Structure formats: C-alpha cells, structure tokens
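Single chain ahead, by itself, as structure tokens, in the form predicted on its own.
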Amino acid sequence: MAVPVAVPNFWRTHTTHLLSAIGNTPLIRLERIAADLPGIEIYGKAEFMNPGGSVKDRPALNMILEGERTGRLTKDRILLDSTSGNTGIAYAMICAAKGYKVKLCLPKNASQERKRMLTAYGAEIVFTNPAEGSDGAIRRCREIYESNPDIYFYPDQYSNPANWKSHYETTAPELIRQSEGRITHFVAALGTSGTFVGTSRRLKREIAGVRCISAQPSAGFHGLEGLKHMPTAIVPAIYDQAIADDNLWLETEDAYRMVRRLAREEGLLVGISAGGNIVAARRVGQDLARRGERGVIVTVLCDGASKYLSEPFWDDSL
C-alpha cells in the first residue's frame, strides 16, 4: 500500500483538528476478490475511515466552506439539506464541530442506525415517504426552503458544484498518488453523482487513456440506498453523462451478495453502496481478463457497515 498523502492545504488551513482527518483514506487491494482474474488488480478507498464514517465527508465539508466563504451560511442560519443519509450525518458532524444547526430531510425508511447517528449529532429530521426515495426529500426541502429562504442554509448536494471539486481537488489526487499514476479504470455507482463526476474529471486530465465507468440500480426501485436510476429519477444538476465511458447496471442482491464477501473474505465491513461499487469493478475485471488483457481498478468503498447492521441480508439465505 502506498504512503497517505496530506491533507490539500485549502481545507487544512479552514478546519478544526477534527475536520482536518477529513481524506487522506488508505487505498486497499482487495487480493482475494480478484484472485480469479488473472491480470486483475482491484482496489478500493477506504472511505469509510473519514471521521463522519462515509465518502460525504468531503463534499459537505466543501460544500460547508464555501457557504461561509460567500456568507450564505451564518451562525443564524439553519443549515438545510435532503440527504439518504450520509451526507446528512456528515453535516451534521460538521455543523456540530462548528457550531450550526442542522434540518435534514430523510427518507422514513432509512436505517435505524442512521436516525440515531443524526439525532445524536443533534440534527433535526424531517422524514419523508420511503416509496418516494430519494427524490421524495429533496421535493419537500425545496418546499420547506421556499416557504422561508431567509432563515436557512440550502446547500442542495445534488446543484452544488463544490459537491464534485471536493473530489476532483481530493480524492482523485490521492488516489493518483497512491496507485502511482497507475490506474487503467476507475468505477462508481451513482447518487448525486459527485464521487464519479469530480473524481472521473480529474484522472481524465491527468491519466491518459483512464477509463472511468458509472454503475447505477437497475430499476427505480431498488434496495441500493443512496444510490439513483438516473432514468426515472430527478437527475442531479451536477450529473454530467458524457464523462461515463461506460454504464453498468446493478442488482440489489448482488450488491447484497458482495458485501458478505467483503466481510468474509477481506475483513472489510462494508455498506451497501460500496457492495454495489466491487460488484461493478469485478464486471470490468472479468471482461478484462477474458480478453486477456492486465488492468489496475480503482473503486470507492463509500461507507462502513455500521450503519446497515440491522438489515436482514447479514443472512446467508438471503
């Protein structure tokens, strides 16, 4: 494994000792997920070692700065965003640290372990219809945000380009660094989109010939939380489609599947998101190896399992 690289010095001159922990994750070989795939390296980004617990960590905190760079977020503001939950629990934490109050829309059917993260960060949640997802929080913060502006922060995750610069300034540099110029592919499903459109954007200058390939639920309604069927849900302004070299499609179960692999085979508890980003990157290794040619696939493991501990696909029958 390479050396971690320091934290950029934008964030590390703006933050707390606490936020300043904020990146810098290790990139780990996953040896034993692609031990079948001769030729095949496949790695993925500790994310889930970033202080919030997720890869979230990153755009609120940027999305957080630049809010109080233009004086949108003052202490008498109420910061206020939709969230599926980890970009929720990273404002939080952040908002804590700092001193702001948090408003979060959150689907009802959120894990448990979510709702208690943010309630003991302190936030307020305003929950939502689980059939409507996503999609269904981020109509009623616009409504909650319209009916008085003037006393809220809306940093809107899915608009807000500080989302992808904190990826094109962060993750895709380290990742870089760690991999030593080496990457032929980088893969990540998507949710705002922000990981997979900043961090793609940056390696695309910087590495030539990278591929970088999206992966998305297969259908609308799906069991991937936090991540979007672009073609029936709002698509995030922030989403570019025209950075995809490829797309792949994901099922829930198989997302499921990986991430009991990942538990049991490399000691990595891992979220459902980060199931779906290996399952993805294994796709590419396989049409790889079957054509015989070598590649070094680069993947974000998003979150940790801690928040998903409670859901029924820990069983091998499922």
Contents of the next structure:
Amino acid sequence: MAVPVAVPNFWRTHTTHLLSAIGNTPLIRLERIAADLPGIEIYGKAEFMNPGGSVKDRPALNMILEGERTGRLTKDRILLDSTSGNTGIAYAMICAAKGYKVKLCLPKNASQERKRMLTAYGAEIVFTNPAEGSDGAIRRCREIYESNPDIYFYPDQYSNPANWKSHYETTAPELIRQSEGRITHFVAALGTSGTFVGTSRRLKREIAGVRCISAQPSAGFHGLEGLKHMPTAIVPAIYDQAIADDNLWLETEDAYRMVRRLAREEGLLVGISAGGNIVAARRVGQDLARRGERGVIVTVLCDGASKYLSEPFWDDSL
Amino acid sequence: MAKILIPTPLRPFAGGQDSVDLPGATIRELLEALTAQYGDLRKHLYNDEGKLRSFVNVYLNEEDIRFLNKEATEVKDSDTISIVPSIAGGRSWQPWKHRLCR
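Target state, the form predicted in complex with the partner chain; input state, the form predicted on its own:
Every component of the complex follows; first up is the chain already shown.
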C-alpha cells in the first residue's frame, strides 16, 4: 500500500490584513556560504518576504502609524519623502491600502522597474538630479515640503525615530526568538541606519556581550543601492555611530559577486545591499574562525533581486 | 573640448569642480585625460585590470555608451559626458529606450 506523502505544514493558515503580513520573516541559515568557516553560523533575515518586498515595510508602516497617532497624517495630507526605492515602494503600498496620497522624490537614474512599481501603486514621482544621488533627492524633498508644509506629511525617514524603533520593537525581538538568544554578532550595512541602530540597541539590551558591526561603502562613489558612505554623505539624524563596536568597508564589486553566489549556492535571489551584508557577515566569520572562536552571525537580506534583474552585474565576467 | 560632468561624490577628487572641459576624440581618450589630470579619480573609475568598474555608467549626452561604441565611442567638441554611479539601477531595462530619463 502506498504511504501518503506528508503535506508540508504551512503555518499561515488564517486570513490576515495585508499590513499584518509585515514582519515575522524567516531567519535563514546560509549553509554553503559559511561551509569553509569552522564553528561559524551565518543567518540572514528574509526581509524580501515582506509584502512590499523589502525590510523597508517595517519602518514605513511604523512611521505612517506614528503619523496617524500624532495627527500629523490625515486623509487631506499628502505623504512626501525622498527615497532611493524600497521605502518609497513600502510607503506607496501601505498608503494604497490605507487610502493616502503619496509623492516621492527619487533620483532620475532609478530603474524602470522601480518607477513602474511606484506608479502602479498610484504614487506621484518627482525626479531629482542623478549626479547628486540620494542626497539630491533629500534636498529637493525638503524644498517641496518647506514651500507648502500644510499640505504634506513628511515622515523624513532619515530623521524619524519611528524608523529605528520599528526594528527595536519587531526585527530585534524576532531575531532573539528565532536564534533562541544565541546571537553573538549582528551585522548590517548603513543606509538610513534605521535597521542597524534599532536592532543593535535592542540586542545590546537583551543579549550580554553581543557585538554589533556596521558596514558602509568604501567611498562616496559606489554602486551599493540604498547604502551610504557616512564620511561624505548627509548623515541621517537617527544615526548613532557610538552603537557600532566596529565598522567594515564594502566594495561594490564584492557585493555583486556575493549576490551571484547567493543565487547559485543558496538559492537566494537577493538584492545588492543583502549581498553587501553577507560580505560583511563572512568577513566577521573569517576573523572569528582565524582566531579559533565560534560565532552565530546574523544579518539582514534587505530585498529580493527582482528590481535589479536588468542590471549588468549578473554577468560573471564583471 | 568636450565637457565631462563630475558626480557630487567625485568632485573632491577633481578639484571640487562640477565639470571639466577636456580634449579627446573618444570616451577612452577623454577619461584618460581626466584621470591623468586628476590621478585620485582613477581608482574610483577603473578596476585593477584597467577596465571601467562595473557600476560606473558613462553617458554621451543622454546615451549610455554601452549601447553606442562603448569606450571607443567618438566624441565631438560640443558633447557632454556624464559619469553616473549605478545606484537605484542606473541602466534602463528596455534596450530600445536607453536614454537617461528626464
């Protein structure tokens, strides 16, 4: 008699609101990426599984909820912010579901995929000078807001404590629970710095001896989507350098190579900043392994690769 | 002389200027002239093998040189060359619509 094949146990078995599907992402062990590092475990938080496709769903939702709580966001105001992409997509998704209007400033060189996603959610886009990158978008956004502050809700993801608090309240507790408190190192690259600052603050409160290590592009001119080289960038008000026990410098090409490796060796099709985070996590792991120490290194897989598939870096020769 | 626009993060390595006028018949000659004049730019634009780094996008007026004749693309005196890092996806996904978006 044939033995029935066990059906996988899918735990999302009940109906839910779209916005309740944000967070509670899986923590995935990267077996092959860490295979050459004895005593080292590397885990990636699968933030690409959020409904908006990135880690930015968390701060975007919290900033919008905070705006509603404080009365700064009402149905007759337009949500306005600058974004290199993912926060904009998260704002646009959440505001579409909640019935708010959205206006976003982004550099002209944003990919077609991004522009189309934002437009599909009904957001209005203001293009800014591509040569000035995300800092140009920030400046333009401030001008628009200051010219007419009464019609906008400007959450300002770079300065809004609700950004880092979303990670303090959700990302970090999830990581502690999923790792059963075993985390020895948390690694994250800096953009708004919200993920690093919020998660690190909570981990340091809950886990004795945990080390939190930031990462940044090695120069102001780089191709690491969403990341900032703090010595030359407009430094976000929420950034707190003192939280980092150490900082690692990332090369764009290393992140590109890691993105290709993650796809082929782990089956994880992730974006460039996730690649950068794993480069940094591996460097921490190599350091520990060299000293003969063990480590449970956790980082964030910020988004998936769908927005980058037309980029030339998938070509192995690059 | 063609005009090369310098992106904000590279301006400190180009004497703080937002553009530099240089002579050259091709993109390669112009970028050679640029990095000869401002040596610190070289490591930002080229890798160890002397190739343009993969995230560096160069536009002749509004055309991505990858869709023209790459670094051998010819340049006229009235042309403007832009150097744009591939942040937020610097390259259009539609091959027939390869202009820098206005």
